[in-house]
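As a starting point, one isolated chain is supplied in structure tokens, in the form predicted on its own.
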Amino acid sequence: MKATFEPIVGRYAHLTLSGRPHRLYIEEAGSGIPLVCLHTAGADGRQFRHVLNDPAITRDYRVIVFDMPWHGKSLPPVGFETEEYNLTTANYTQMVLDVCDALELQRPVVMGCSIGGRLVLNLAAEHPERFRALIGLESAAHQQPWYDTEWLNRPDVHGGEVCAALVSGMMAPQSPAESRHETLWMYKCGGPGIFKGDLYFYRVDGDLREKIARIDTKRCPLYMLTGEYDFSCTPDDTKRTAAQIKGAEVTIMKELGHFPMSENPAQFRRYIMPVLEKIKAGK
């Protein structure tokens, strides 16, 4: 049988995030206008892999998707055996704007999910003229933290199973079993104590609710998509961030949760292509 290949391209860059040398992980396909995508917590960026695959869009954009640091195919940084990794604000902001700068990327658009849902609100708060369009996936200034993270990273858990176990109820009953159960996989392969450490920034660093007046929608575009069966940010959430943001336009997604893009490819496509059809209009 001969082998098919897809259009993907894998390769690791050496770059400097935050002051420190990084060997990171970068999956890209297509041309055009650059389109930046945020993996959630505890994953990696195979959550992306039919945004990837999908000819339609990388007809028009160029898709870039690095697995962060400490996650999937990035490994740490020199000398993390001697620390706690925790997410900062500061930190992941950083992380994006260097990564664009060192891929010489102009004006791209970034579209995160969940942690990078969170984190795109940041960039459309701090660095608006850095965007051409910002889409929030699950996106949201602050949630109640509904979960204790210290049964995420114990020596008497297995980390990857309690990690699936916890985000396995926020995917839609709808969403086929083959792409729930990949979803869930990658959340298995995570490093001891990732998911927690990325929590840091959702729980404690990253609320945002004080900085989200500061949007101008007029100078960058935002859209917020969130799932009709996401208990972790709800529609209410998203609506509710939403209602201080002027100009942010709002879609819930029937039939999807809190990972639209791997848990239901085909029923994310349905909302993700008007967006980026408006994005390469200047609408």
Second form
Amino acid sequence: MKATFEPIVGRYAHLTLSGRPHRLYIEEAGSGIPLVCLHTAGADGRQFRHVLNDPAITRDYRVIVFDMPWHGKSLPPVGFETEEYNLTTANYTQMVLDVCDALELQRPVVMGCSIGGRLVLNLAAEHPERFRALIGLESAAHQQPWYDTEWLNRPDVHGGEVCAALVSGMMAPQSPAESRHETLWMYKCGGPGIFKGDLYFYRVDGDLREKIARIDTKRCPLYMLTGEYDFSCTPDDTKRTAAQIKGAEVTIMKELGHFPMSENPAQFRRYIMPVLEKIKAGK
Amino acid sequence: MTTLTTLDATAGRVIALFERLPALVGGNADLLRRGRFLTTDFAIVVGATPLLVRVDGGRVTSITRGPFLLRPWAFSITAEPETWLKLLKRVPDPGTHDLMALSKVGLARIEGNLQPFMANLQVIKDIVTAPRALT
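Can I get the form predicted together with its partner chain as well, since the one above is the form predicted on its own?
Below is the entire complex, every chain and molecule, led by the chain shown above.
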């Protein structure tokens, strides 16, 4: 059988993030408004493959997905072996700004999920002028933790297995088995301690409750979409956050959980397309 | 008294579902394959009634209904009968669809030696929810 190819192009970029050299894996497809997608903690950019492959999106958007350092096909920086990886608000924010600068993107849209959804709130608060619009998937300024992250990286528990098992229940039971297991596969592939290090941002360093009041959606529109089956970032967490941000648009997505773009791409499409249409129209 | 009777009926229904675990798990080749490293005794506690679940190489070899006198187990999972029924719905509702979701909001308690629980988390969640096939 002759191979068929997807329109996605993947390349390795050499750039500096917070002043440190990195080799970053970036995929993109389409042309038009830049749409930078941020994957969840402990996973990688493969989560957005259906967005990258959607001609209705790539007709108007240049979709750009990068694997964060330590994730997917992006390597950790030189010297990583002597460090403990902990993602912070400052270096995650700078990472996104640096990637946008390095790719010379003019006022891109950023769509982040989970930790990425948290990060877009910080971008909205601190750098609204840099973005055309921001989309937070499974996004809240803060949410209650529900397990001790020490379980994620210890020698008597398989890290990949426990990471996947913890997040497996955050997907909707209606999501197709094929997509749910693909989503879990990325968790099984993560490097040791990386999911835990990402959650440092979520649990320890990234409480944005004090900061979100300064978000001005007139300067940069903010869309927040959360799946009804997400018990980690619950619909109530998102609504509580949005209640403090005048003009934030909230959508609670039926039959979706914490990984809408990868656990059920067809269902997610029903919710994200109207948002992308609005952004395109400048509404 | 009406309430008490209702609770008893619900508990009885849940216990009957869990007592089918040996056959349900034994008939699931994929779960047996994934669970082959798990040998433990744990308790599923339905309201006040503990069920001792004995697992040997992923196979549920027995379910014993309590109360017990000083019977040991590695870890226990405790919830009210109504909560168990919600978890065991074939297509559960948001918020009661996962053991960890129940634990987060205090509807379930997971206690004891949690190393075997966490090291085999997906298999244990799949064993516990195997009765969904019957609801």
